[in-house]
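One chain is shown next in structure tokens, namely the form predicted alone.
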Amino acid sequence: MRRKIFALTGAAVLVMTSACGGGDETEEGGLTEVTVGAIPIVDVAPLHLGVEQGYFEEHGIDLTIENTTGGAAAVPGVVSGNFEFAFGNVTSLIIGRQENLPLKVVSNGVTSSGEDGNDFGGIVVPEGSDITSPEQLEGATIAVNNLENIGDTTVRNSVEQAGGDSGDIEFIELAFPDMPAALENGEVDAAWVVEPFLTSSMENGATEIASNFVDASPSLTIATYFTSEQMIAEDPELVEAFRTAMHESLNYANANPDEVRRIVTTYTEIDQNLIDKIRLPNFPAEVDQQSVQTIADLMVEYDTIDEAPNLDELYYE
């Protein structure tokens, strides 16, 4: 049976803790069960990569991975104790700290490319639009997964950038699957879309205009793999254990981006001829912490929230 961490009310925490710590061990082999929360996209492919290459095994974990719908399930899932890891964008961790959750991360996730114009997400136009630079986006209404997220935020970072005014711009929630549509079909001026939905939907003749990840920082991070603080007090040998697995993963992953376009195939159900095409991020082992902080004060800029929480107690060191 699974252990119950704590249950979550609202932001207080009634923390229920049982007699064992950390993941449950099993009677053969010495490996001790663990759960990690993760959206089944491209940006977990190290995830996957780790357990098919045998790193959680060599450090006694063995890994289950159970889908998600993103970092507003993945960060309930942790509170509860359901998973004992999981993968989200650091906006929702960002939140979840201002709101006292103890949520601490303890390995990158998912970096950008870097570089302008070839990143793995952006803000795209129909085809025919008079929209040909992000300024122009004053007014528009504009398709973005989730709301108050990294999504909208950084792309109200590239208006700025580029001149224009943010403050008018409509932002409408829609499923990427759903976006390409969308576009085509004038339902909105523009979409932010991340792979494969960025290959697929310039294919389908939409003009990329601005790299919004890039403006935000060159080495943008993204997302990361996040436990709780009372996993951390009561096994932190198997949180250390996690994490050291984890770097060994991405940094396969980063060396090795034939495998993680065909680890993607194992998890997903994008066509191969897509997949060969799309543009990968960037998997390196540590967090950019500066480029967390630039999305904080953002977050703030843009009234996400009223202020930026103390971020160096975000990371598990």
Contents of the next structure:
Amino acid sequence: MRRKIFALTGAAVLVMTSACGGGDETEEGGLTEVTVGAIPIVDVAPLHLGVEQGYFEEHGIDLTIENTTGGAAAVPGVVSGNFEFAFGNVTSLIIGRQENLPLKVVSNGVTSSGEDGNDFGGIVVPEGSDITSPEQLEGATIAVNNLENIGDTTVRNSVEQAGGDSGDIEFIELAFPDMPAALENGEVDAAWVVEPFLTSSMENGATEIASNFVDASPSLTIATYFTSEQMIAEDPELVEAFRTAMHESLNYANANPDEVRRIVTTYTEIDQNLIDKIRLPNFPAEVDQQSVQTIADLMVEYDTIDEAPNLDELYYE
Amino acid sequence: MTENVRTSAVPAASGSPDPAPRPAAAPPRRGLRLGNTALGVIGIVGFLALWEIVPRVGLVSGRYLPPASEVLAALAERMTMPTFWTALVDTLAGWGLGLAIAFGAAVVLGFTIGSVPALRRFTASTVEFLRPIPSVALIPLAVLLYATDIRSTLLLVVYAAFWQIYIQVLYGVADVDPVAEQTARSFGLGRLSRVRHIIWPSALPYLLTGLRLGAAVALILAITAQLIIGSPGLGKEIAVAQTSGAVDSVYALVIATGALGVTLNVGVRMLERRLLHWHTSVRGESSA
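The block above covers the form predicted alone; next, return the form predicted in complex with its partner chain.
The next block holds the full complex; its first chain is the one shown before.
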């Protein structure tokens, strides 16, 4: 019975694709099942839009999005082959690459808006704080979601750029959702937050003092979709198909911010009022490789890694 | 009513030869029980009232601790959504399946290893080494093997629940009355018959204690796995609500997991009471 249904669906897809004159690389008329690990946050809206718009199906991919909680499952999920692809931030990939994990960036994921004071992540201080600019963060306690990652790296850069010394900043690890409370209680002097917590903490009185992504690069690539070298060796057509569909999804998201705000309600529980107000990131199709190099150099400068890996190896071309 | 009879029947059957104190002991016990129920209700109402007042008067910001009424409303709203029930079923599946696997493995291994002293001594140090390893320490392994699959949940649940039950089974097997054991031997009972008639009944209370402890630990680990790894279930729903800053939903789901825990515990206790009631009555009869 089930086999019959599969056969029928397969036949239907065959008819449809041939009717459209597509004739693309679908395997025996069926769609290839692909799982992508992604955190349920605003940044992965293009992925969800792409599924809804049928971009992945057009390229022969039956995409399942696994909502991973936190980034813990992304890299091991891809390395072990449980996920064909995953969404992950560039610092994690640089560290992974430096540890010789066979990871390759397939497509851009999310990029800073590049507008100072209007980016989707920033450094905020609580209401009534004396701190008004990043150089005053010398010796401060700052909350970041992960130590030795993109948060502390770019925050330190902002402090240094403003003429401060980042050496005696104390970074503490807190989950983004806990940061507004920690700010209000005075547990931290400042926090690096991203949307939707940037907007919500500012509504509750916090002040933004720097756009740390923008300080690092005019168009900083924050996160990308990546896969493993094995995957590329085994099924290069699938990787190519995913990349093409992903590019279409990113272009669609970039051109339709209202669609981004709409789709976010389907896979997160962010309050509708808040979604209407949050600042959106950019979703260009291409990774800004220069900005990734900048991050790698900063990580070396701040001793997060000993030496920058050869980043050419990081990209699938 | 019947519960009262049962619970008071246990000490009578298992030892006390004097039936006189029984009726005298029953009424105060009953009064206490009613009092407990009333106190329990008062406790819950009091707690909810406190929870309602604390954010309302501003002791804690309502942004981080919404009042009880708002949270309960969020929970009620959630319960009308199919995703809530799917998550609940996923959590129950992870819990039940994991507990069943742990129970099966612990009973088989416990009885086998426990009844062969040499084997028991041979494995003791390994068990003592493996047992204190917290299940959450296996999260990286679970992620690497199964990513966000339900098997990730199972790995953690089985590991945690197994030791709880296994150790109890070992104690139970060791607790067999040597006189009964030797009597059975002298009556020519074979190994299997001895397990069936001597070892199994005396190990049963231990086994059920193990099951009860294992059931609680299994639920904790099922939710933890979902929360941290993102395998399907209520824990994952909590994580999604958290990353979305939906504070109401987080508390609503936490209450739901708490209620689930209470329900499962009551269920296991009822099972325990039933089985043990049967067990003590059989022993009472055979010794009479």
